[in-house]
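Given next, in structure tokens, is a single chain: the form predicted on its own.
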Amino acid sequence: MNEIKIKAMGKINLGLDVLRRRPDGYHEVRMIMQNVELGDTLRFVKTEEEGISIRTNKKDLPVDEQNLVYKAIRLMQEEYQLPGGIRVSLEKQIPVAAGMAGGSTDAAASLVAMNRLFNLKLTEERLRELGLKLGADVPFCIMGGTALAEGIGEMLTSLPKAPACYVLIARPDISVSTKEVYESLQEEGIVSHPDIDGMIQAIWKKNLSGVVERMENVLEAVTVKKHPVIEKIKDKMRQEGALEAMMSGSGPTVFGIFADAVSAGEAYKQIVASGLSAQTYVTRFADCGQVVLAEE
């Protein structure tokens, strides 16, 4: 095989709790991770000449060692002494630095692609181990679907497919540093913790209202304080019929859950017209993190 094309799905957090700060500086979390169909498309081509070449439709996205795609490919090359080089075309749709694991899912796609291009026959477990070297969200992006994530996000328990619904994604034109959000979080100041166990039960029962009523993200207390537009988007989504709206990850992306396509579509129009969001999409839950579109 010389070429492979993969769609890498974004993610949202249906519930995000922070339990404590660990001695190593990382935070111990408990989250419900959920893939969505909004994704990036990556094409990987083997080359005889050594090196890694990345082209993308986003001019402000680095294409060198700072890019997680580059890091993932280099990791595989060094780990398994792979010959030649790789040329990558990356079409971004997932908002960048937005709490939707856009970089992590692209890195996961790169690990999957290298595994298949070079017929390494690595297990998913091994790919997840490699992915953790690149970032805490990468193992989930390899496994995909719906999952409970614990530890720093690397301890994953697969869950049944979440109840069907439509998801309105809105990213305001602001930047948020995940590191700064976590550093600003005072765990002892968290007065309310999400009912993660109750949400898991609701997912098993295919009870959408049970999932929605338990949606909570403790990082909102930090990010919303610095960026009030996030709360404005949440309120607007609720006004336009969202069953509930919440910030994903450390932000700034907000998502709203809708029971049907019509109400999600109408809300989409209103969010766009409001000017609160720079990037707005309607999508659905996905049951996987990576989809191979073509192989040659």
Contents of the next structure:
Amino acid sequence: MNEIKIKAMGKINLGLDVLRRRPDGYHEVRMIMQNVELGDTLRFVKTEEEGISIRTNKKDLPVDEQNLVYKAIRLMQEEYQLPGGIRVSLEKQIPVAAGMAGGSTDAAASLVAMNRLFNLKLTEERLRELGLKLGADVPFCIMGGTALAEGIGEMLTSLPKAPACYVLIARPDISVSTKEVYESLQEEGIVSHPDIDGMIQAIWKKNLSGVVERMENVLEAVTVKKHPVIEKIKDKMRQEGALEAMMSGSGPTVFGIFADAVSAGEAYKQIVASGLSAQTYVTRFADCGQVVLAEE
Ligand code: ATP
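Please move on to the form predicted together with adenosine-5'-triphosphate (ATP), as the form predicted on its own is already shown.
Zooming out: every chain and molecule, the one shown earlier first.
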């Protein structure tokens, strides 16, 4: 096989709890991870000449060794002594640095691509192990679907498909530093913890309102304090019919859950017209982390 095209899905957190800060500085979390169909498209081509080259539609995104795609390919080349090089085209659609694991899902797709291109026959478990070297969210992006993530995000328990709904994604034009968010959380403390176990039960029962009423993200209070636009978007989504709205990850992306396509579509128009969001999409839950679109 010489080339492969993969769609790499973004994620949202339906629930995000932080349990404690470990002595090594990492935070122990309990999160409900959910893939969404909003995704990046990556095409990988084997080349005879050595090296990794990346082209992307996203201005300002590094295409050198800072790109997670680059890091993932190099990891596989070194680990398995792979010959030749790889040319990648990366079409970004997932908002960058937005709490949607865009870089992590691209890295996951790169590991999957290399496994297939070189017929390495690595198990999902091995790919998840390699993925963890690239980032805490990468193992989930390999597993995909709906999952409970514990530890620093790498201890995964697969959950059944979450109840179907429409998801409105809005990314305001602000940047948030994940490191600063966790530091502020440390100083300010956590007032209330989300009911993650209750949400898991609601997912098993396919009870959308049970899921929605337990949506909570402990990082939200910290980020909202610095960026009130996040609360404004949440309010707007609720006004426009969202069952609930919440920030994903450390932000700044906000998502709203809608019961049907019509109300999600109407809310999309209102959010765009409000000028509060710089990137707005309607999407749905995805039941996998990546899909192979073509290979030859
Ligand atoms: P998470 O939800 O896992 O915290 P995120 O969605 O907040 O991640 P990313 O979109 O992964 O953040 O981007 C974080 C940083 O990673 C950006 O500053 C970006 O420059 C860098 N980066 C490296 N490779 C990529 C990639 N392929 N796509 C997006 N960002 C990348």
